[in-house]
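The chain below stands alone and is given in structure tokens; this is the form predicted alone.
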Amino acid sequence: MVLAGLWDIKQSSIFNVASPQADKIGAVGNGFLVAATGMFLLVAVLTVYICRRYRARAGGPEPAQTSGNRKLEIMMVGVPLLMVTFFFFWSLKTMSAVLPPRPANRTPDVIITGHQYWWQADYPANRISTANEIHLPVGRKLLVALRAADVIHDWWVPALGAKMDMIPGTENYLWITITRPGTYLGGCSEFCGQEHAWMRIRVIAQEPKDYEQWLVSQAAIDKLPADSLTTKGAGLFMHASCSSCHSIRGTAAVGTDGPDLSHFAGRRTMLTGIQKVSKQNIYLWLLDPQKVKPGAHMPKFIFGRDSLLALTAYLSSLK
């Protein structure tokens, strides 16, 4: 499947950091890379030198044989030991800075729940739930709670800092302070089933003013259908099995097994970022979900073409 320009390497690179947490982790990684490179070059140079200096020469005497050199042995053991100790304490210091203790009375700014195979985002202070496209404000130290609904998942957006396991029955957390607006990409980093590779993450970082406007728009009720085709699609959605798995704010659809579809058409992507939201992609998904995303838990319904067009029209109207 082609991502059609939706996946930008720069947006998902550990070298394109956009938070102090990622910057601290990157500093440790770069320091280790420098040390490892230096060690590799030293070993390579010594290997070449020893092979040339002590090689046997035709007709010449046997190279001098030496054994035991206390100073050299102490250096060979001591220098690596000092390096390991240095990186050990540097890593501890970085862990403390990146993951400070969570105050007991601190409510998470957003709760991310991993499902097979999509992401649920809940904003407790605003009583908003959405899916797959995670909106966050820049310039704020955010507490992100991480949960799993079924199996172990792993949240990782390289540009924003550490990755963290999401374990059923356990709540982990991350602190994130995003320094600049933009779209940051990541993915589930723990094998979680057939569609693990397509469990993408899209974090949309916004200026506080834009973020507040987004919260207001998400809290609003989707507009009522404006034409007969959309109205038919709304009726099908509510009376078929769709409403038992999905939620749409302000309607009788209150299912929790599938993604919340409130303002669905206002998102740029669908199916955890592997396709753009468009009528054609919605129609093909409803026609045969397993052909589009094999292993997804969306069942294949036996709808006629007219019903599929009506459902597509309704979902496309949810902005």
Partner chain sequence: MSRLEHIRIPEPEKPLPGLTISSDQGLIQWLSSVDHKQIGIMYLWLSVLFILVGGIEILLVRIQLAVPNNHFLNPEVFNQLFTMHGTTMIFFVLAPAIFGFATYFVPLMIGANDMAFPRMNAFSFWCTLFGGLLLYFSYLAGGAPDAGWFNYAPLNQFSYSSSPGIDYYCSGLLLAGIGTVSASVNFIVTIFRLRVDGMGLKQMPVFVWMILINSFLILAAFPSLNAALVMLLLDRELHAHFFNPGNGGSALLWQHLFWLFGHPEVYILILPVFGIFSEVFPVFSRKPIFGYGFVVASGVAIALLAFGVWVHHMFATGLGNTVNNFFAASSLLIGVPTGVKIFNWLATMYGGSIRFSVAMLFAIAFLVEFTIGGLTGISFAIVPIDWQLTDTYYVVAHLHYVFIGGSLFGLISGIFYWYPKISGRMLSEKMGRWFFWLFVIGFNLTFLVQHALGAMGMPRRVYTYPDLPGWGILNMISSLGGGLMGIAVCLLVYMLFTSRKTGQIAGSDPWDANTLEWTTTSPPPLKNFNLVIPVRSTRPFRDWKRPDDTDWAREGVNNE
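Target state, the form predicted together with the partner chain; input state, the form predicted alone:
Keep in mind that what follows is only the chain, not its partners or any molecules around it.
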């Protein structure tokens, strides 16, 4: 478990990439790092050398008053100019490989919409919708469409390559090919309001057959245990205000303002990455949302303890 956890986390940086897109970006990055280090060392060594060599000495003569050297000046401009030209063409090549134009007739494999402060993921071919934990298959070149529901958000999973803003009123896209299964972490990278910090991303990359299985399980309707608490919770969810913002597949809850809660308890984290899904966390969240995630748009409902326990039981049964 501990090892699996570490593996998870290693995959949140640009150094541990899992897609050819991120790999190509990494190559330019490394090339630049080498050139930049060289340039930096040149300046640093010259600075130190000149400071040591030409320290003023008491009674020393006035130094020669040279005020320029045409040849040296041309070199000072020419060499950096050649270097940036080289990187410009490398950049061009990488850009067209990472972000080629989008064919007009291709439907995106997944549409991700940024909301204050959560992610909506729609899979048009399978007509399913989920939130925050985004399952994707490995080995396929996926077209990911990016939208925003309110303000500007930004999709960034470093291991999978480029980030891209989600801008209300337009649709952006990215190509993502994932090379190995695993959990990849990321986060919203455009400041989007109070809970910008807690718009973490979890991409769960699966082998195609596991992914297909996941799609089937998401399309299914939850079978609820028939105990009285869960039934009461389901009733409350539909008749209190919950269902006007949240959807649960196969029920009367079809709201779209908040995250889709179908199979909610099958996810590992809740509230876009703040905490693990557990009965206690669900209970505390329902008790006072602003205490757990200040600024979230979930209102505080004045539920009694019984109702809270019933709702908690219902939500944690949505596997």
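Residue numbers count along the first chain shown, from 1. We call the rigid core the largest set of C-alpha positions that still match within 1.5 Å between the two forms. This one's a predicted model, so the numbers in the text were calculated from it and none came from an experiment.
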property: After fitting the core, residue 51 CA displacement of 2 Å or more between these two forms; result: yes
property: Following rigid core superposition, Cα shift of residue 60 between these two forms in Å; result: 5.6
